[in-house]
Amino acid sequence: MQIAERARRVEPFYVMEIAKAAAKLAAEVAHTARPMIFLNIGEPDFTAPERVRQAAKRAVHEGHTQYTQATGLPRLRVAISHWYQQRFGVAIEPSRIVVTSGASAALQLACLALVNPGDEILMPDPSYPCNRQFVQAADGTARLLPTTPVQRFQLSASQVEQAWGPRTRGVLLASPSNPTGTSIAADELAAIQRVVAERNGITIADEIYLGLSHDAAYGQTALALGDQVVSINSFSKYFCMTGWRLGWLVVPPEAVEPVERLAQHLFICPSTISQHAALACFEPESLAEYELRREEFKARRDYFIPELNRLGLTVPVTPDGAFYAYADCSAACERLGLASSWEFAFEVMRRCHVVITPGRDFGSDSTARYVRFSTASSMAHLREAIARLEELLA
């Protein structure tokens, strides 16, 4: 059988092979004093509020399951607007709202109609590795451009304009962003959206961690900076909804219809049921029980961050949002002669076992040094994680 090219040049998921030994062992550690700790999963550890629980149950009862629109359910679209005027203060109509199959699907609605073939998007590196895959599934060019703590691992104004050419079509940046955490200055976003406006290219702001933010001064919407922005969101992360597969997009005006279109052809609607359940979201109990949460993650954050840089572990950047901690461990790896974070990542794995992700899946540039922890498990596994790390590295 012949394989598409674009099948072809999918990079691997480096994670996985890590994933796959971390399960293997997990098995048969399972029982014994020091069971395996995962901190390489980007998911919750809170599962939906009981409120979401009982939509979804409410709408299988009352048999709310047959098609939506391929744009979602209006109601839900209004709520999400609400939810931006509540929450940012910045006014979005609810038409410009797409409820899609989780941010993937976003991602991939954005990048189908918006990327042609040949288009160049600039991205940060390190960045997420499944966003630069949907814009080579538009048979586009993901090009990463290194960044620098000292520019908090995002993407500066002047780099978008040096690194700008003729097959350039926009940017797809992450704020806050996975790997790091760390978030785009408003001051410096409005820059680099001005540099791409006057070339008439696209930004497209992956904003799935926006709820989680911790600081003031980064946890704004691109979408304040006018309709023209392309913005990804997912009820995945603050919402706790990993496994119900849903989330928007907001676009501008004239896209869409043909956002719908591709919608229509491509996935029909979102999960009818996921969205049933969704509109309990943003209900005042339980937008309350996620702000407490996300007081949680912060707090785990603040004790995590400090206890790596005690060990060595080096965050250079303090994460402003998201639940990461992007380390340098290339201290480490001296001490114990390993070459590399993917090296360091097994050696975590066999002898603390603790799963942890090399840098290798986020970009090419420096990632051998860094691996990312995931401060999503609870306060008792990060500070089991600390304590078999400083048996380690002592």
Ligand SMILES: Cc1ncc(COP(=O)(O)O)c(C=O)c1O
The other form holds:
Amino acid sequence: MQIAERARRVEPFYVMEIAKAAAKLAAEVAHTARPMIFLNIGEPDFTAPERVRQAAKRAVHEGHTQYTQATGLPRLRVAISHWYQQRFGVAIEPSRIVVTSGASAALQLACLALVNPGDEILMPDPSYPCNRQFVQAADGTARLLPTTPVQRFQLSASQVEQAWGPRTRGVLLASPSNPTGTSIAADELAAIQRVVAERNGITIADEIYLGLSHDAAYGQTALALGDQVVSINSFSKYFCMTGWRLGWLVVPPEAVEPVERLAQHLFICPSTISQHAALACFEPESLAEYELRREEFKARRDYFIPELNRLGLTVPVTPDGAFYAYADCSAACERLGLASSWEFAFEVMRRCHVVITPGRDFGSDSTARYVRFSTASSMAHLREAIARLEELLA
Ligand SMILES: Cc1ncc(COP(=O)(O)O)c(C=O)c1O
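Given the form predicted alone above, produce the structure of the same protein in the form predicted together with the ligand.
Let us now look at the entire complex, which starts with that chain.
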């Protein structure tokens, strides 16, 4: 069978190779003194709070399982709008909020609605690998611009200005970012938005980790810049509902109707059960629980990053959000006689029984120096992982 060019140009997801090898080894070492610790997983180790799970049960029991509007339950759009007001002090019309099957569907809708074939979208290197694919699926081109720790691994306005060419259509940023957990400074983001707006372009801000912001200086939504920014968000991370497949995007008023039409045809609607459950996320008790969890994620960061630094796995920019540590392992590679972070990740898996993610999937600039640790794991696991790494690097 002939496979379409579009599918053939999708790059391999290298991390799956590590995951496959890790699953095999994990089974072998499961009952030893050193079972596998998975610090490669980009999802909270918490599940949805009790009230949310009860709401899902009720929706099933009471038969609230029919299709909803393509843009989502009106009550949920209102609840999300209130959350923006309450948490970020930003007024967002519910009509600009489109509920989707996770941030993934939101990114797909945004790209299909806004990117023309041949358009170039600028994004930072390193960045979340799937974001490139959403642009490519819309027959656009993702162009990764190298970033440095000084830029917090984020794009700068001058870089965007210099890189802007005849085919450039806009920027796709993630703040806080996966894999670095670092956010873009508010003034830099405003400057980027100005550069983009002067060129009649689009700014898409992937804010899926914004709820898990640990630093007030960075924890602002890009939506504060006005109604021409597209923001992507999700119930997956802060709301701990990865497998429920629910997210949303906020679009400029004139983009609502085209996005809605696309959503109607491509998805009909996001999961009705998940939407009913998600209404309970915004009840005060649930929000209080989410805030406690955010504190826990922060405590893990505060323990783990200094420990990595102590071991010479330097984290050049302290993450201000999410649950990742992007560590430079080049000194460790030199000490162990390894060529790259790819080899380091396999070595750590084999010798420490700790699974981490090599930089390779996130870009090509200096990703051979970096590995990503996920700190969405219990403090006990994080402590044990540090002890094993210390032994390896001694
Ligand atoms: C930066 C970023 N954007 C989007 C997604 C997709 O999330 P969702 O589960 O909401 O589809 C992820 C998932 O890890 C992510 O890290």
